[in-house]
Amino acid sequence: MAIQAALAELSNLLGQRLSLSKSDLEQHGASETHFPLTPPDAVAYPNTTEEVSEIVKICARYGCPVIGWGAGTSLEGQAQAFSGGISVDFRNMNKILRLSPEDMDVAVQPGITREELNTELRATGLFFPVDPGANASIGGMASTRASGTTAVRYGTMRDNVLGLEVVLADGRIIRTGTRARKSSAGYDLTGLFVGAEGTLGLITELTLRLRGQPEAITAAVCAFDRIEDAVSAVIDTIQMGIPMARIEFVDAATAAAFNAYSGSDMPECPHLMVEFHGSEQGVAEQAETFGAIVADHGGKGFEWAMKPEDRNALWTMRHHAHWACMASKPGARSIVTDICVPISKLAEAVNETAADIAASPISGPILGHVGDGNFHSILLFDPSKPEEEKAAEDLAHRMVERSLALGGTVTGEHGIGIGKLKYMDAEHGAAWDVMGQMKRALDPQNIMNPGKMVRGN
């Protein structure tokens, strides 16, 4: 009854901006992994952030909830609705509201996505420089503390967000942070909402940095015989201070979905892709540098992209792994985790956890962001197969285990939704029980996202 009238007041409010029809509420319960189909009641779709206002408030009376949805690429279960409620979909919410190019910021709503907004960056000569690999809405990635390819040189958003907008849980509309560089003014909000999830508010508005677009960028693929020489030349990059702009690894298996995929023509083994920022002479001082610690290491095989088709093309792939190793086994489902280690703990991370997969009775390609100590697999199993689902299921746990006794993190970008929701305590102890105050602070009717983040929330 709650939820019906919680509706009817909704549709006054929005009208034909709250959909019920079924096809608008599977597409706001699917993942892109494992978890199952979950649809909320309603799927809302604001135009300014009083009517997102508005909506809580509604919400609030109604005790339903509220999941944000941006473009619907998360991984880890974060925005749909198990426990029903209403969807609130920012897809209309997709404007700059204001560009600084003398101060190298911009302000945007939640639903813009991070290609439509370099698009329209293009002619200033800046650009927001982090990149997931999904073309995700900016809001879905300050609530996931997305990072990605670049997070080696630029930051994650954590690093990339100056302040927000935020409806709170009783609608309330605050704002966090300054466009100051720095500030020692009260506790850090701006940094308590970026990577909450939508638990603790919906995110209305944000104030990013940009970065200067580079006078000369140079990419490459090297290849590796074994994977602990691509490992080992990458610790040793990053400990010589070369200030790589991306550096990204990927195994025989992603190589070998790559070429099925994209039709490239990869060695089957283990490859760096790289790519350089700067000066013409630094960039080439560089490469040269990183051509020299990859001799070292046995890489081979250097193929250069200087142009920017060429560039484009090997990012394009690589942000297609994801697709390239589902086709690698049609009909099959996915795990897809990540774990983030020390840097120096990134070789016995990484060859453990292929050992540990070539032991098992599924496929699982490696790849990741790994200059910052981040990893990714792409557990495969076919859903037909209750064993299969449990070797998957039980690989993801053994890597999050290993994560934690190299010293670790369960996500080095992935986040928490439902799907690490269990290692939470493991990683955090008594500090876990604090961010459940938090949210019972901000949050008493534990409307906003429930069940995820917290604990028995």
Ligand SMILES: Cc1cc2nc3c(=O)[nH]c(=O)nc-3n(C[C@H](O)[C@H](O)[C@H](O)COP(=O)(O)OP(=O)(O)OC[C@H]3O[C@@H](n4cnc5c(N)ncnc54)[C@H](O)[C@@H]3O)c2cc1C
The other form holds:
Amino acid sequence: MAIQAALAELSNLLGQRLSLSKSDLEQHGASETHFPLTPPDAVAYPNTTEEVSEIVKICARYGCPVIGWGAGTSLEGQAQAFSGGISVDFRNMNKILRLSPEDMDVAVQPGITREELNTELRATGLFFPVDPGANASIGGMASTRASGTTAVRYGTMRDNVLGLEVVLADGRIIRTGTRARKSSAGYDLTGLFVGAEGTLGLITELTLRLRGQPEAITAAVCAFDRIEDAVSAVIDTIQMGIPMARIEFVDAATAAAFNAYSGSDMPECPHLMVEFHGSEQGVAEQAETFGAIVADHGGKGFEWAMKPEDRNALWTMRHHAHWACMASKPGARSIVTDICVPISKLAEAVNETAADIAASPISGPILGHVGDGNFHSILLFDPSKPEEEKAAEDLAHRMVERSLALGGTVTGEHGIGIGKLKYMDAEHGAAWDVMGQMKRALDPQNIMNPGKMVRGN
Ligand SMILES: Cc1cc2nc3c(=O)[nH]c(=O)nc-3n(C[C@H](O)[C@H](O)[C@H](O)COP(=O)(O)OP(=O)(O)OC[C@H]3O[C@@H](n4cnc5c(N)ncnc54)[C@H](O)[C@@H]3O)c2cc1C
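Switch from the form predicted alone to the form predicted in complex with the named molecule and print that structure.
Below is the entire complex, every chain and molecule, led by the chain shown above.
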């Protein structure tokens, strides 16, 4: 009854912008990975912060779950409505509200995607660097504390969000942070909402830090005979302080998947894909030093991508890795898992993971943003074979255990959602209870994305 009453009030508020259509509900209950379909009761399409506030107030009155929806590309089931409720889709709130090239910052609504933002910024000589590959929304990226290929140089969403506007669980609208590059004024509420996966409030505006487009950019690919050689080259590169803009690892299975999906002709062996940003001279020096490190580790077959179109082709291929790997086993589902370890432990983590997958009955290409100590495995299983799904779950579990044992985290960038909730205690211990106390203080009715992030939620 409560949900029907909430839907009636929401319908009065939003009219046609409250959708109950089956396809809309299913689209907002689906995930890129292995989680089952869990549709919300309705999808709301607000146009303004005030409407978001009214939506939340109505939901609060009826104890109805509220789940933010950006582009729906998160990989751990974060945006799925496991307890039903209202999916708040931010696609209409996709404007640039203010652009200040002189301060290198921009205020945006949460529904703008990173590609839309960078297209708008093109003429300014500035860009927003965080690049998770998928064309995610900026609100969703902030909510998962996303990173990606360029985090090794420019940081994650944590480093690039200066301030937020947030609608709290009681409908109040607050602002966190300022446009200043630093502040000692009180608790870091911006940092609290970045990575909260919509469990503490809905983000309705973000102030972002922008970067200058580099004078020179060079990208390259090089091949290695063994995974350990590629990873050792990465560790040396990072420890020497070479300011890599991107340094990505792909294993032999991923290279084979690229060839089949993107028509490339990479040797089927481990590769590093790299990019350098800076002045002409700086980039040349970085490339030379990197080349020497690679040679020391037996790397070969350097292919340089100097022209923008060649670089675009290279990174498009990398960004399509998920779909290339999925296509390598037609009909497969996947558990896509990511871990992140201290850089000195990277070789151990990747080698043990590769050996573990090789000894299992399933395939699981390994790739990742190794400059941060972060890598993923796309564990592919036939959904009609429970033993394959179990093997994928066990491999993912052992990756997490390995990461924690090496001083790492259960997820470097994909976040918690439903998939990694069971590991929060192991990573955080008593600090996880503090997160629960914060959640209860800000959302005592537990309506904001319930079932996620905190214990017993
Ligand atoms: C092919 C592929 C590659 C990927 N590569 C990477 C990668 O390299 N690095 C990386 O970090 N991630 C990666 N991801 C995961 C995904 O792109 C990120 O998690 C991204 O940040 C999700 O953004 P989204 O807009 O799709 O958010 P959604 O999936 O829509 O939502 C994510 C979470 O944010 C919440 N949310 C959304 N909008 C708001 C809002 N306005 N206010 C409050 N909460 C909100 C949702 O409720 C949910 O909990 C990849 C995904 C795919 C499919």
